[in-house]
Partner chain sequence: MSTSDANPARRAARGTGTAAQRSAEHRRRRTRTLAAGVVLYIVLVAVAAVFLLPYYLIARNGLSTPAEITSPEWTLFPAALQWGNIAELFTGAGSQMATGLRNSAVVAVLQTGGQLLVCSLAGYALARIPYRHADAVFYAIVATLMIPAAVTFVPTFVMVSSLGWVSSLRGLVVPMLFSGFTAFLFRQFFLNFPRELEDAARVDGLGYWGTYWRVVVPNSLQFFAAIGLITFIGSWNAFLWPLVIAQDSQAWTVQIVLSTYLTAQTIELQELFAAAMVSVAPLVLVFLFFQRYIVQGVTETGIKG
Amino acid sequence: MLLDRPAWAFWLFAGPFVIGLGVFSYIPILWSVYLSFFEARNTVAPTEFVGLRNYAQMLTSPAFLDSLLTFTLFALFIVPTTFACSLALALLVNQARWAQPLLRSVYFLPAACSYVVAALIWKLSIFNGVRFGLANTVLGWFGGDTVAWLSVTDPPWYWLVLVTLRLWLQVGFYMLIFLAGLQRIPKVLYEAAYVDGARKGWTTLRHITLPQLRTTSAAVLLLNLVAAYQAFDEFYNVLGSDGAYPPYARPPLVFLYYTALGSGQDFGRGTAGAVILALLIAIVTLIQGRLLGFGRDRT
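Atomic model of the given sequence only [the form predicted in complex with its partner chain]:
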């Protein structure tokens, strides 16, 4: 039969996927690169070639640079805290002899929640800035004053809101990844260390557990950084109101969203921004992969 020939069978199996990938990944990306060299407001079939102007405008636009700064700040808060909390939690859960599956489920349950719902809870219940909010109620018990968490920029309390929200949503996920890593470490290594007189605790953690988790740690850091780079949902829902967004705390995707799809529909500059952001993340991924040997010893 014709379909038993490898070439025919291959395209029967992979054809739909390859066509889809072409239409919804390759063509859009190439088209975007094309659009980024044109003046393209409200149109995807532009005629006015402007060379690198869109790129130059993007790279010198204070708003764009500000969005990169916002991402950097956000990453500086969220990446180390997520890493430390999920590793610590995994180490604790790994020690739990009793009810371990139940605890694991509870810690992982926040992953069922969407960023929109989490934003709703954080914005309107925990950090709503009035007296009946949970954070202010708790502050009240200790005699603290009511804090308007989201409507002041000095001090920028909104960072606390955004960081704790994401922390809650993703710590359980990364904990699972660490837990899988911990359970792959051969028990023999610990037994050998105890025979050599090592004490349970800090010594084995430093000399066995952490080195053995190297690949997992690298994966968690990279996933976390890429996720922070793509932060959109919670910023849009926590800080945005009624179609408007404050001029501060715009991470790259929020900036891109308002440039390309806001009232301006500026596809030329929007796609130029997308190309720059894609290149940046590709470079960071490659560098981090090189530095940490990400995925090398995994099949």
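A quick note: this is a predicted structure, and the numbers were derived from the prediction, not measured. Numbering follows the first chain given and starts at 1. Rigid core (definition): largest C-alpha set, two forms, superposition within 1.5 Å. What changes on going to the form predicted on its own:
- Once the rigid core is used as the reference frame, the Cα position of V23 differs between these two forms by 2 Å or more.
- Core-aligned CA deviation for A63 between these two forms: less than 2 Å.
- Relative to the superposed rigid core, the position of the CA of T43 differs between these two forms by 2 Å or more.
Provide the structure of the form predicted on its own, given the form predicted in complex with its partner chain shown above.
Keep in mind that what follows is only the chain, not its partners or any molecules around it.
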């Protein structure tokens, strides 16, 4: 049966994207799942079926479990901080009576920056361990001593570098999501509240703004949590690429990178770890979405 003109037009525009998505995304994912049940060293072709052995080795590997703990610590820092900062920025920009488009652009610009470039700027310019780094220069103005930000593990100053880098890169993106949610709130709700005697500020924020942003807040938390699980560029480029990481500073993707592409090139264990991580992300996301009521009809 021949396709009609609208169908031909649809596949003409969507076909290349669907083909690219299948070739470069779905097929590699399915092949990774298949490869995780085989012994595959120094090759992406399976050699010997081992069943669940790769999964058992990953789940009993102290290094892999420590990397999951690293994610937990990173998420505890970055998720609530990003949420609060992006919401605060959105509230401020939404109240701006002039230059609102300029403010949106300025705060969103870091989201368009490469993570690799930003990591190198943070490492070589801002938090450089010598006295010429920007952070140490500012400390020197107040009489502080030079700090080796990336080498000191007690206290772990490298966490300040990683968290501030991720905040700078992603706060503007989530600010735009919150800003879109704020601009969808009917103004009549605020007008009715003012008529009833409500005051601007915390009262309207608590009883009108935050409840109206419930779905947007759930979406931001879900996206932020998934992004924390996928942390790689800042850890890899800030803390070095020689495999030696300070305590609690090697997230799951960095560990899997060295497992699959390191000296052993164990693609079987690497893909098994990737499948475990993907399942963990899916489970946590579903639980969080359930708790936050994401997608629930509130009419």
